[in-house]
Amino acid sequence: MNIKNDSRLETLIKASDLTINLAAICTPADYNTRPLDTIFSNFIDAIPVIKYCTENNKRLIHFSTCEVYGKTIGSFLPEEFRKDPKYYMLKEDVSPCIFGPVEKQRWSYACAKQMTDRLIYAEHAENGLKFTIVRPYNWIGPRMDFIPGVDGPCDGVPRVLACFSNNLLRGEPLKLVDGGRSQRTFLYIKDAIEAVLLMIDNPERANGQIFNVGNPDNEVSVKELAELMIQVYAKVAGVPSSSLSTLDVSSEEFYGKGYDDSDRRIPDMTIITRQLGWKPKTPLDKLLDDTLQYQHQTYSSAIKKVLSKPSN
């Protein structure tokens, strides 16, 4: 259902223990060229959600996003201290949130994510809403992802790693936005699962808190990350790594007028470990090789039918 104009969605709160919210845009690619959609999509239309949970007295479980931290403060410092991981790490009960200039419009995801979190938080502390938030990094692995022209619109752009292994598939080079220089944090989908499993579980100790779910030990680069799917790819396909390659292409390229980037987003594990014991397990080159397994198995046939009809 599409809980923007759907009558059900009361009568489904009310009928439900535990609501559980994901629904959102959530690609880097409509933030600058879709800002309205992806505002009400994030703020205006959770509200509705929050709402009726509140006066059904259910409990939700929130899908926000780690965007809402911004900027780090490792950003605004001096070229000294900018390689200090302790700059890079947030914490959900800390750390500030820092946004671009309001023509970034690639903020207007961060800004309707951190509005519905407050307005959850808001709604807890005035109304007694039983609620936790979760605050994903990059969470990867196999079924999460659409191929454009495939199972999904083909001129959709799918999340990072999905782009990338759309690339591989193809042999097309993997396109590194303003030289992949971005570092992020890569959660495989099963240990994320789990956790959500816990919070679905233990409501004593998940509820009234805001966990962090990543993974601070598989922190690459952009750039590595590509090099290192080249290399897994090659070996899953069985081609050269040599016949892989990527290219630089500026942000304003390849996700248009009013991008604008957070350098470095490391996970605060300390709470989700206290409240819940959970901890990642799945190390990067795992990750990777599972993930593109599973590309390579399920779409590879695929695409080679999509590149071999004609064109009109």
Ligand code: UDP
Given for the second form:
Amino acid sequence: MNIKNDSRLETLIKASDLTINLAAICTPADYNTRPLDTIFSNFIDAIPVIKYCTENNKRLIHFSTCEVYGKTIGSFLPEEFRKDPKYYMLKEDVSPCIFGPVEKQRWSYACAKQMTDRLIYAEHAENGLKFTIVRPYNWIGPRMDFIPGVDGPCDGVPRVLACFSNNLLRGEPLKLVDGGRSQRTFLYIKDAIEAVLLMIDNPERANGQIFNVGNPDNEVSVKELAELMIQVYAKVAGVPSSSLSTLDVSSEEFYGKGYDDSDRRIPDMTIITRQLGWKPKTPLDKLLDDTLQYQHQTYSSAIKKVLSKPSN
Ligand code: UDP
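Output the structure of the form predicted in complex with the named molecule; the preceding block shows the form predicted on its own.
Below, the chain from earlier opens the complete complex, with every other chain and molecule after it.
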């Protein structure tokens, strides 16, 4: 069901031991083009979920985002300071949340998510809500996102792995927004699911905690990600890697006005390791290999059909 305006919400929360709120718009292409839906789905629509959990004394696992940290302190400092982890490592109980100005609507998502985190925390502090907040760091893998024109709108812009998969399947250049300088750490979805299962199964270790869930060892720039995906996909699809390329595009051209970007996201893993003993397992090369094999098997014939249709 859609949690927005559905009268069954409270009855369902009352009947359950645990509510996991995954409802969100969490695709960057929407943040500056559908800012109202972004703010409502990530903040306003979550308010009744939190309220019913508190009132009925039910446990809540809420999905927040690593984007609440915004830009790193290092991004504002001269190059020589940026190598020091204290200027880029993102820690749940220490790091500030640094967003750009209001007209950069990219940050409406982070701001809405942060407000929800604060509301949950306040319900906990004042009314004893049993909560766990999850901050995913670029979870990727099979069956995440959509491929435009196949299982999503033709003009839709999914997250980077699906954008690049779509480009590779179509034999188009991979588009590097502002040169692909931003850095990300990628976590395999199967590792992430293990972390969430540990939270579900260990309420006494997970309640009252905010967890970064990511893989600090899988850091690449977006440009490096594109180059890696080209190498892996060439092997998977049996095509020469020289037939695949990248293309620099400006962020305004790609996402429109009001886009901005997080420069770097390295999760500090202290809290999740201490509380749940969880560590990510899958290195980036294996993750890309599994995911691109899945994308090729699942989508290549559908894409061929789309490409063979005459365009109007
Ligand atoms: N990006 C890109 N080309 C694309 C899609 C995304 O260069 O076709 C960049 C985007 O500008 C950002 C990074 O890839 O720097 C990750 O974007 P994503 O949409 O996956 O989510 P984010 O990590 O920003 O929330």
